[in-house]
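Only one chain comes next, encoded as structure tokens, the form predicted alone.
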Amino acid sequence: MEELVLFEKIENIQILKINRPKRLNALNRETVDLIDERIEEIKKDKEIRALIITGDHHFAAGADISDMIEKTPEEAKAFLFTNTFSKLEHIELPTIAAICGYALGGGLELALACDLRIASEDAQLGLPEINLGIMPGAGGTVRLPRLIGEAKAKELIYLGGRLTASEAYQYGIVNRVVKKEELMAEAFKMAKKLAEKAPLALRAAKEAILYGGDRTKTEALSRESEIWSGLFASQDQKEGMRAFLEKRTPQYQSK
């Protein structure tokens, strides 16, 4: 039996690959539970500096409809992937969704929970739930409007259409579009660049951005000041600034 989620560590980069090719990598409860377990393992590995989530041929063609059709409201709530996607969003590492083929419904919601998104030219992205008599339920109505604005998000959610990779880039959903054969190389290249940055500073920046997303401007600015000044207690801050003045490459220790 094939593993539903493949796990590979290359140097200090972790790659998590969804592996349900016969179902176009559609997400079911078992697959998402495995992703959840992998996230917990990643959190314990202090060597990992960045995480890439991807899938062969398709990123994830939504949630598996065959698993949902007869569910009651209580069963549907238990089926939701919200907790795992939120766990991914708040992991301290920088995360990259490397998107090829379909990233629809829950698949796009998984990508939206990542920090950065790279799409291959063949990618198709969308939230088609409205066409099935439901709506996005794993963060789509929350993360997408915050990412691209309410009006554009409503258009995608209400009409349930799909975007090409180029259109998704124009909307601001993906950061880059690359040739299909270059997708993983570009994702890994970006991950390596992230891995070279000060880990504590990256973690702090992510915390500040997440905190500011649902606070007032005054609250967000106050918290940003606290997080920023707190970095001056770290060895990495001293190393980074000394390396700059000494015109050398900094050697960060996550301390």
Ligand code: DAK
Contents of the next structure:
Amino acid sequence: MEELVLFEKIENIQILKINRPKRLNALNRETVDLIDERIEEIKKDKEIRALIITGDHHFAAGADISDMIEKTPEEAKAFLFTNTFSKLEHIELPTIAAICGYALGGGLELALACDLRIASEDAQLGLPEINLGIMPGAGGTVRLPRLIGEAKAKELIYLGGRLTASEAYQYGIVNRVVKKEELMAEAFKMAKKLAEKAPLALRAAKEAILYGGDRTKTEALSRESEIWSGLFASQDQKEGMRAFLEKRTPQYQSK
Ligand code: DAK
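Just the form predicted alone so far, so send over the form predicted in complex with the named molecule.
Zooming out: every chain and molecule, the one shown earlier first.
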């Protein structure tokens, strides 16, 4: 049987590819469990500097509907994606969703748990759960309104329609739109750029943004100062500033 999640490391970039083509990469329990296991592996691998999540032809057409149909409320609760998606959101390195084809329902929710999103021109994004008599339940009602504002998020969630890649760009869901054949190259190029930055500084910025998203402005500003000043204990801060003054490219050590 084909592996549901393909895992490939190119230099210091990890690529995680959902691989259930006959179901348009719909996420069943096994696939999400495998994504979870892979995230745990990435957390242990100190070489990795960025993660790209993608799928061939389609990102993911949502959670697997045939898996869900007969579930009781208790079973539906156990069919949980939230823990894995939150783990992904908090992983201490930058993450990119490279989206082609459908990114629907739980598929879009997976992409929303990434830091950045690149879409190819053929991508279609949406939260169609309302058309199935349910609502988004793996971060869609939480991450999307925070990302694009309530009005646009409510429109997508209540009407269950789909956005083209360029509409998703205008909404602020995706960072950029590229030609289909250039998707992986663009995602990789962005990942490489991220990999050249000081890892501790990137991690700190991510922590500050995540913390701030859950707190008041005053708490967020105070935490930002703490995290910021903490970076002055790192060799990379000295190296970054020294390299600037010496007019050379910094060599970061992640220390
Ligand atoms: N689940 C299962 N199978 C799916 C699927 C899905 N989400 N999407 C596509 N497929 C299957 C189709 O049934 C079809 O299978 P066969 O008939 O060949 O056996 C095959 O993939 C090809 O699909 P189509 O023939 O439909 O292809 P089309 O190009 O005509 O249409 C489509 C593509 C993406 C527009 C259409 O397939 C579609 O509307 N799919 C469903 C999209 C959707 O409604 N997604 C949202 C699912 S609900 C949770 C929280 C959240 C969630 C779960 C749990 N917890 C808190 C516990 C998330 C929920 C969702 O994502």
